[in-house]
Amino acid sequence: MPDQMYDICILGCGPAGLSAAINAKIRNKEIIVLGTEICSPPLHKAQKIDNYPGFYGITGEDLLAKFLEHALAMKIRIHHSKVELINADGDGTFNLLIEGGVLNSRSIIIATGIPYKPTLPREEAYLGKGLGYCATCDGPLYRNKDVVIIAHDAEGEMEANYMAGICSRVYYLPLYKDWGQLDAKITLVQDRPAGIIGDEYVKGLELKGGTVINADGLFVLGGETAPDRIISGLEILENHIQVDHEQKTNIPGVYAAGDCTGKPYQIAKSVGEGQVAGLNASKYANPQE
């Protein structure tokens, strides 16, 4: 897989991104397509949905499960990874940094949901300084030293216990339910983030109940979907992905569809827009086609 040029490389798989993976599929380019374990939880989560045509009164799950049926008939994989870097080859193709190794994409879909939301007060403020998204990533530069580990989901664990065979301590919020095996030398802690404590570098953590944790470095890990975080010079306003109506955002190669792109949040939006995405990347990645 990482050795492979790809296509179009599709950033989720909820139904913005699997509208996008079918219709590149059907004209026969080569794709990928990065996602969580639950595809678009929002829709996982809906009770009942009767706006969507064809469909009515059915429930998020259910739908969820029609999409990804579709995508598995069509031999569409979804590969569990996340993407923590993209550059722009010299070339014109992109680099994609994930979890053990690098892809290589003519193009690119972003279509990751709903934008992410600062965990904390001020979190822009200290990212680079002490803050960071990937503890896996920047752990080397906290050898032997403290940190705080905030974690949206199961994910954060493995990246925790990474953090404990090198860091002199390391303390592990969870903001989800029923964590797994951490490290013996993990503290756990069970209360909510209330702030970050520093000047201009992190200093620690405040927690909800009064304590503060010192620390030198702060990692949040599992809520960072912010796209402009992980592809330099992408343009973001109101935060949301600026788009055209081909789907193309201000650097070329790249294209958005879906909730990222902003309101309404809507599947059948997310899933036009994912059909656009998909045939304008498909025609960027094979212009002679």
Second form
Number of protein chains: 2
Amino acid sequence: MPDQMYDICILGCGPAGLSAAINAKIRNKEIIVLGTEICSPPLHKAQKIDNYPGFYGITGEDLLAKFLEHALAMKIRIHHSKVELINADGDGTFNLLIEGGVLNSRSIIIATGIPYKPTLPREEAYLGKGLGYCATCDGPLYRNKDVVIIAHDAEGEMEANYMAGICSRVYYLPLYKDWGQLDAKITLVQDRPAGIIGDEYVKGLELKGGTVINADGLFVLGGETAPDRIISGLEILENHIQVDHEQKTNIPGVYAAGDCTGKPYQIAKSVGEGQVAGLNASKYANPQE
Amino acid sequence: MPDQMYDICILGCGPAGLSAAINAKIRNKEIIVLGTEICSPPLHKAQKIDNYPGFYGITGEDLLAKFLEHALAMKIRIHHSKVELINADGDGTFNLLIEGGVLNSRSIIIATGIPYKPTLPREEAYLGKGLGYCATCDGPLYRNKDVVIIAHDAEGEMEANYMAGICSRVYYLPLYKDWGQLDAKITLVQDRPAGIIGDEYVKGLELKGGTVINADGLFVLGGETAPDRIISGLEILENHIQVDHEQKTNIPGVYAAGDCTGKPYQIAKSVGEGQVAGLNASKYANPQE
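Since the structure above is the form predicted alone, I would like to see how the form predicted together with a further copy of the same chain looks, so please show that one next.
Every chain and every other molecule in the complex is listed next, the one we just looked at coming first.
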């Protein structure tokens, strides 16, 4: 990805994200879409969809393929990269810290789907107090200390190996099967996490088996990330991003669309909100047009 | 149409109305869709649509046909009938006065498209004060009086012929070509309407040619009808029906979706709002489910 200023950065490539992208592309915006390998797992798994007008009785997999074909026909590419953090820049634009670099964008559309379910109870209480979602970002803080890494997928292995070179002890708890090569310094933990041990700060992790691992840092990697953890100050009500009729959030330049804004978790609603977000973010990015 | 209580009466069969119907039907609601011959004239005329996800580069006519096929596959029929007036009944249900009868419904979804453009300047000031949109409804009030009927289509001829049997004089001003058989008592006016003559009440019609026709009643037939003229008290802001995130209007049981709720006038937005309205009206109609 070149070092350029995008008009719109779209987080998510499900129905809302793709609809936003399609509409912004028609307005000739410079856009970038960041998404996962499977753009919308809930849609991908749906056996039969009867309520997206025009495709009676289609499978979720086929409908998602139609949406992706449409986007591809318009030369919209999806970058399989995850956003760690978004900061508002002094000049009103945004910096996005992603795996492998930094992006700059005039506006943001959050279309990350059904709200985040935390991996551990009380995660939010310890965020920034020993708990994090990016080990490589926070690595230097844990030099010569002990950390536990809970990983939802194999991408966590790279981060664990990196931490092994910095930390005193690294415990690795994979929540997936068939883990690969781990640094010899890493202790593999084959159990399920039960809860965070700590007072004001993280002191360790309790396992379902009853064992307690003492640690200074705890990372949860590869799980979903709640949008308000990516963008500080984003207004959330009952687990959903608050938006107005223009799909604006409380932060100027940040829009949201689809399941992340509230129920019903349905395709047509997502596609409609994505369109409105795409058109309004386009206006925001280039108000003179 | 049988004399039954519908769960939902949907006004309009464009993208918003059909999406509402599809979603309500999936919830097993008893629904009735009232619409015009061509369900969405603006969509029908669109040469190429690139931003309805799943159908890149489709014509409006083809997309509308796909939507109608989808509805038909779900056994949704469209009744080509126009609503004259909706009254809230004492028990919280609604009576709908339509051409040829009365319907009863627990809830209403308004999906009538891009807001109404009045045929005459200052129509709203004379509504119910000599100006009406249904001649046969108000006929008895004009016994032995003089009326002018402005008609957008040939359906006005039937109403004019009916009024010829009641009124002293009937002037008929067709806004279409190739009018048919008119009662011998009717005076055909081949000019364009310029404005309403009146003080508090209608006194006549001025024509573009300069002529003034004195009359006690003035009817505009077959044009679009503004939703707040059909349902008294409906909240309108800047020409659009006010709705919340659930597509509720200010009247309990009345929902709105699509172009009638505001810009952008776009298909995906309409389909999304229609879905939300359909699902929420379904809940309203049968709260115990």
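Numbering follows the first chain given and starts at 1. In this text, rigid core is short for the largest set of C-alphas that superpose within 1.5 Å between two forms. What you see is a predicted model, and the numbers here were worked out from it, not measured in a lab.
Relative to the superposed core, residue 170 undergoes a Cα shift of 2 Å or more between these two forms. Core-superposed comparison between these two forms: CA of residue 113 displaced by less than 2 Å.
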